[in-house]
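So this first bit is one chain, no partners, the form predicted on its own, shown in structure tokens.
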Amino acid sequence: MSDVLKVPTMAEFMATGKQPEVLFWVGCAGSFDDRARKITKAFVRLLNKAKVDFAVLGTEESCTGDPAKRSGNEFLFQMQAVTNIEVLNAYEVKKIVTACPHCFNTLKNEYPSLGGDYAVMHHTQFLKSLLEEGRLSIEGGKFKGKRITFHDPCYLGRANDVYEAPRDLIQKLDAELVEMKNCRKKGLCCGAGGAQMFKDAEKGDKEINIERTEQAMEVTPEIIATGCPFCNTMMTDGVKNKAEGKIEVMDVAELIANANDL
């Protein structure tokens, strides 16, 4: 597997007179978290690999401003976003894919409002796109017939209603999907949400995600699959604290990029 990725920037294509077909906005925790920057190259393997022509903005992107928003400095949020409206509107970006539910649903909702305004995807949104155009083929090798549950990330699924994209991933890797009591619409935050990921635990009998982690552990799976950086994290603790060694947790993009070799 090589670490050398092509990952252009918008600057670069720009300076050649031409636009990427999409902007993958990367996120603080798939640019800066060592664990989710393993979801960052699972990704950027798979746009390579389906020949999409991307960009990201590199040192010019910052944060969206969710955790500012949920954590009430608005004040802030709006300083974030309109410092991003401005770069991506200076470069004329019509359409972002992102891995992050927090960005997608912070781009997606709350930027048009602010003069910013496009069009907006989850990074399973799209692979499912690209699988559909018959860009990107997805072999199910190693992960045949493993059990595999999704954990539905808040603003991906109760926010923004999609449930189905990573889903269909899943089972087009030829794993047995299995789902948790709370799910889709009922779904169970991983307790990172609402800028939570930043601070301390407030008094309480138990965590948020030893609660979800145990949900899931009472479907038997080998891998919990996530779509979001921080319920990455936040079920990674939870199965250190209640199974380690036993459960596996993965991103969507990871499972189709280990399963495809990339």
The other form holds:
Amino acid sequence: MSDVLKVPTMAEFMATGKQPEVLFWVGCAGSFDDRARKITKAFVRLLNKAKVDFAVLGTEESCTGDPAKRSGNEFLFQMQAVTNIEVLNAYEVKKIVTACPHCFNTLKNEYPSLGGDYAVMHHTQFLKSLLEEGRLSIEGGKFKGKRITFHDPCYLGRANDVYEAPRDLIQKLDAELVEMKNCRKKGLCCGAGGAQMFKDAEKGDKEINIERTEQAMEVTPEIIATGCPFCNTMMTDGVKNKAEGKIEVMDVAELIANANDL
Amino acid sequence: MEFLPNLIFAILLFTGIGFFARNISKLKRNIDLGKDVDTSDQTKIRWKNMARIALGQSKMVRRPIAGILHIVVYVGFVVINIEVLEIIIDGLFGTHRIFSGIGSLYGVLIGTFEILAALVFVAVIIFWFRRNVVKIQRFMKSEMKGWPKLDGNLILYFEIVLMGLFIIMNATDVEFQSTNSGNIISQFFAPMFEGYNVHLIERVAWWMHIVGILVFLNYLYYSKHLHILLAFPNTYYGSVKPKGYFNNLEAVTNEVKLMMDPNIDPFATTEEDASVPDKFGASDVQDLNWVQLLNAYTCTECGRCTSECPANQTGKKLSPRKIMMDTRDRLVEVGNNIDTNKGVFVPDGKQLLGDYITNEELWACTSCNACVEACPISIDPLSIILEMRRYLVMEQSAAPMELNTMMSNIENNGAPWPYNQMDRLNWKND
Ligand code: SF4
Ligand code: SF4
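Counterpart to the form predicted on its own, namely the form predicted in complex with its partner chain:
First the chain shown before, then all remaining chains and molecules of the complex.
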């Protein structure tokens, strides 16, 4: 795989006096987490292939503040938000795409009243629009007939009512999309939200990600697809515990990039 | 003496309604203890929500068995109440079945009531079995012991008795039976009373029916059954934003903007200080907003939220239903405190946080919104949980240690992990 990724920054665009079509908000997980970085790169490969004029903030990006806000630290959240909004507005950003539903939710719902008004898309929505506009196509039947189940990230599904975009993409792979008993509005959380990702769970009789992995195993998928780096981590851990080697956990962007041999 | 029954009736009616009005004004006073929140936006969507969710019961049928049974009881309740109007007029003016003057339509009307009464009767019996024999899991959780359990059953007994009285009242009304119109159900019970003083039985059933309804009306205030009234305003005032949205505290915004503005001398004391609230977040009911308090009074204790909660499903102490019940219990306690202290709240050394809801419960939440989605009447337990976390973190710095680490990472490097912001683009060269 030739890995020459084109990842221009906003600063570079600025220097040439041009505006990119869209800003790719990478997010902390997408920047630093080993597993999530693979998702970031898969998504960039797709953007490159579709010749999307995008840019990232690079070192000018900072945490949206979501985990701070959900922990109750409104002050830290707003400090982060206002700092980010200053950067985004200075670059006159209009449209943002992100592969993290938490960033997606915060940028889309909580930034506007602080002065940051952008059209925000989740990467599955963006990829779907690329397919519809004919800028990207899915080649190769690598996933043809594979049993894939989609785990709804809470901050994409219930929080923002995006249920179909990721499913439409999976179906385009000619895969067999199987639904867990708790899906869409009734999807069970992976256990990471509300800053749980960063702490041990309270005392109980089970880990939430194990419960969710068991629900997934009931429909015997070959792949659990997700659209969130945190869900990915939680489900990967669950699978390691329960179905090591039998099920793969992949982001929807990775599925499409793989199908295209990218 | 001819007017004695009318007089007694009038006294009963006005006492019943009077007490009810007093309770409602107390209820309103308690809800008004909450902070103000702007709900003047999107009125069209709000009306639509009320029509769809409260009037149309759209979210009830997600659980088909309970949903359909509930619709039967709900429709029965609303429709049969037309009969109450007749009872009131008859009682006040000494008439008998005043509406029968409308002719054959009256038979259709009463016939409908009788069928509904029978359906309600059956539905309520099934409800009782679900609670007490089948023991559906969500009714068996720890917060459902004692009064909440009794309350759930009492209302079922109430319904059984009221519906029974309605049928008996019709069955023993000789005149009504003789018209043989509208007595679809009661005709089968009429023979049972042959040989007895049917007139007396009819009168007793009639009086007990109306007294029962007045008692029921006044029982509401103490019961989860307040939802039959409050579900309507509650679905109207419920959030019209995406579920993922959590409000930005304005006081914090002012402070942050001040800090970030290079033109302002940070050491100068400004008027702005006055806008800083005396408390961030919520430790007691008065710190919540009035919609959250309305939520608490509206909660039906059905447990749909708790049964969908990932934390509760995996054995954690958190139960979103308990959050709502605790909020209501504390609010009632505060209200009683105000009543006994001539209109002012005298600190009682208690609060919602700690005395009702523990830190452990609050920190178990994943903010997944499953509870909000599951609630059939637009209650938002999550907003209360997050508001209380705000108090824990911003007022008490009482976050779990790992979260403090995460937050100081964000503060120092702009990421929840200890990585340098300057390394944010390194993935590009992996
Ligand atoms: S948001 Fe919190 S309380 Fe509500 S269902 Fe999810 S984990 Fe439970
Ligand atoms: S909050 Fe809603 S779902 Fe939960 S118990 Fe109350 S009424 Fe039922």
